[in-house]
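First comes one chain, alone, set out as structure tokens in the form predicted on its own.
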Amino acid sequence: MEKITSAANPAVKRLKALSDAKGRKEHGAFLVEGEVMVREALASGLSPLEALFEAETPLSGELAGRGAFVRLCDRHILETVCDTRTPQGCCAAFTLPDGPAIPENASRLLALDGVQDPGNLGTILRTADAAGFEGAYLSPLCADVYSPKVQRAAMGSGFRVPALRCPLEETLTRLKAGGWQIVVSALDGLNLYENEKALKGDKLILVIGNEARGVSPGVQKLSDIRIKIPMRGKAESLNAAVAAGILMYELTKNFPC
């Protein structure tokens, strides 16, 4: 097996790149680090093309014998690619995903409506993933589910659950045509406790808005209800993730376990 040991090899600058969108674009991949999100990665069905690794694992030999090349490396290799500061031992290029799908048959989706921070965007994720939605729509202006700082606040649940980027406004259009309800969360919108008969669609979309303007005023035009969580104490308001999660919990309390 190749070992690498200068940081001016060909494959250590390829995978260095995949840290920011327009390497991740070019190369048409994205890096993960750690072997647990590389083992995420490979249960999700993700196709994995190279990886490095500190020593030689029965994960470097089942990413080999998935096709990667695979090289090892000293540990300052690794710390020049990765963007932990402290890498845990490999890492790994995997292609981009063509067009996520989200499920025809799916009962809870979301609308991020310009999440920008990527810790808020992998959390949301996560937690979809953990109460149930099936798929989540995200504006231009959202951070990219590839980027490094998502995956690791997502901690795999952005593998396993689709996210589309796409003109948000126009797509909701065409869902809501098709029967979707559009729930929007704004500090202005009724009470969630006291209007949860209201959110009695077999399809609705969750919008959740930028962490701070909200929800655009377009995307707003279009919800059928807007709610709010109320707040009992003096904050006037939640974060983005906290928030999202908790709604998303609400909305599927009733869903089997």
Contents of the next structure:
Number of protein chains: 2
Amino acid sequence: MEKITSAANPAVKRLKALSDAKGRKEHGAFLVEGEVMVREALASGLSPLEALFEAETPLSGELAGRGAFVRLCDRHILETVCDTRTPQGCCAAFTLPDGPAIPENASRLLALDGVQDPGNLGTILRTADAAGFEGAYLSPLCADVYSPKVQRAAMGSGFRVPALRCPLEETLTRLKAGGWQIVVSALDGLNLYENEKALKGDKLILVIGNEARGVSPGVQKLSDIRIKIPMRGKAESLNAAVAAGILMYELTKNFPC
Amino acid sequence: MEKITSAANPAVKRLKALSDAKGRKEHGAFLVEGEVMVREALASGLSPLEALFEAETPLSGELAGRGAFVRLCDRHILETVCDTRTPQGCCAAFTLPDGPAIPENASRLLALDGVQDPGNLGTILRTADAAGFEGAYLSPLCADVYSPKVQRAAMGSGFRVPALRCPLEETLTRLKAGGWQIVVSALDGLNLYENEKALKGDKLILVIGNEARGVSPGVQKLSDIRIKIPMRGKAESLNAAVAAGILMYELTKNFPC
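Target state, the form predicted together with a further copy of the same chain; input state, the form predicted on its own:
So here's everything in the complex, that chain up top.
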């Protein structure tokens, strides 16, 4: 197996380029870091392109068997490529999925209206997977799902929950016409816990807004159900990922598990 | 007003030392960054010691009026002192509160059993404030409440929710003897949404475990109510702050708001 000894190696440069959205678009690939996440990506059916390993392992063999070009390298080279400070033994580039399909027969979807913090976005996808949400529409202002920080916070759920960037108002207008109800969290909304019936509908889309500005006025106008999470102390708001978690679980509380 | 021009100034060194737990203990103070947070700290009754401002503002006057030593400095000096990359105009050292009192007549408390990520800890305190939890007991393995990262994630709630470091098993044993019920989230627990009655008790303490290892065996043994948040997709767990948010709101859902 080829061993890379210099950080100037073209493979290192190529993998390093995947740390930003421009590089990912150019190469049609994104980087997955660490053994656990690489396994999750494989299990989710993603296609590996190339990989770096500190040492040969069963996983490096598996990637090679799936047609990926696997190279060995020293730890300091892995560290230049990876976003994590202490990368766990390997990283691999996978083909960017193009326009993941959101299931037609879904009953719970997310619409993320400018969720910009990568940690929040990843955490929201992780919670969506756990709660039983089946896909997410992302406005163009959201963080990039394929950035290493988002994928790390998503803990593998970023490979599983279909997430589609789209013009959000247009998409929601179309879905609304198709019978979906749009649920928006708003300060003038109904108390979440006093309006449980409204949240049992068949086809609900939960909108989560930007960390500072909330849901944009154009999307607010499309809302069918306006709810609010009670604020009892002096905190003025909740973290976006926490609010999303509380709301997603309320919207699926009667689902089997 | 004195203007500091060198990063070697003793005041700069003193404030910089507050970025780690050792420095905070030595000086009996912690650093609050940015105008909004400094106002929140003042409003919460904390005592300001000294402060740095890029320019004189009504707030710098207010701090001086409260007995703090206020100095001016250039932006690059503020940046060396602060943890935030783009500090908002000022920072101030406040006296560390000693052993904040947790109200005797509380009905909802947190026990944090090794919550180590500063972002998670801060976010949990922010949510506790919003949900109506009245205090938190922290095991010695938890992140330091007074670190800048925790305070930033807490968005001011870190000044308001009394958080007490203590030997957790001892404290919970004592509280249990005093009639408190201990609620632990566990994979073999009852479905959260099918056991709502159990969560209406008068005096409930919710335990949140370590990000990787969960609740420690010694604390598990003290539990009165074991619940689980349903996991429907392939995600194996939730982020600790999200799980804490879902559980805290379930435990206060019948509270007025």
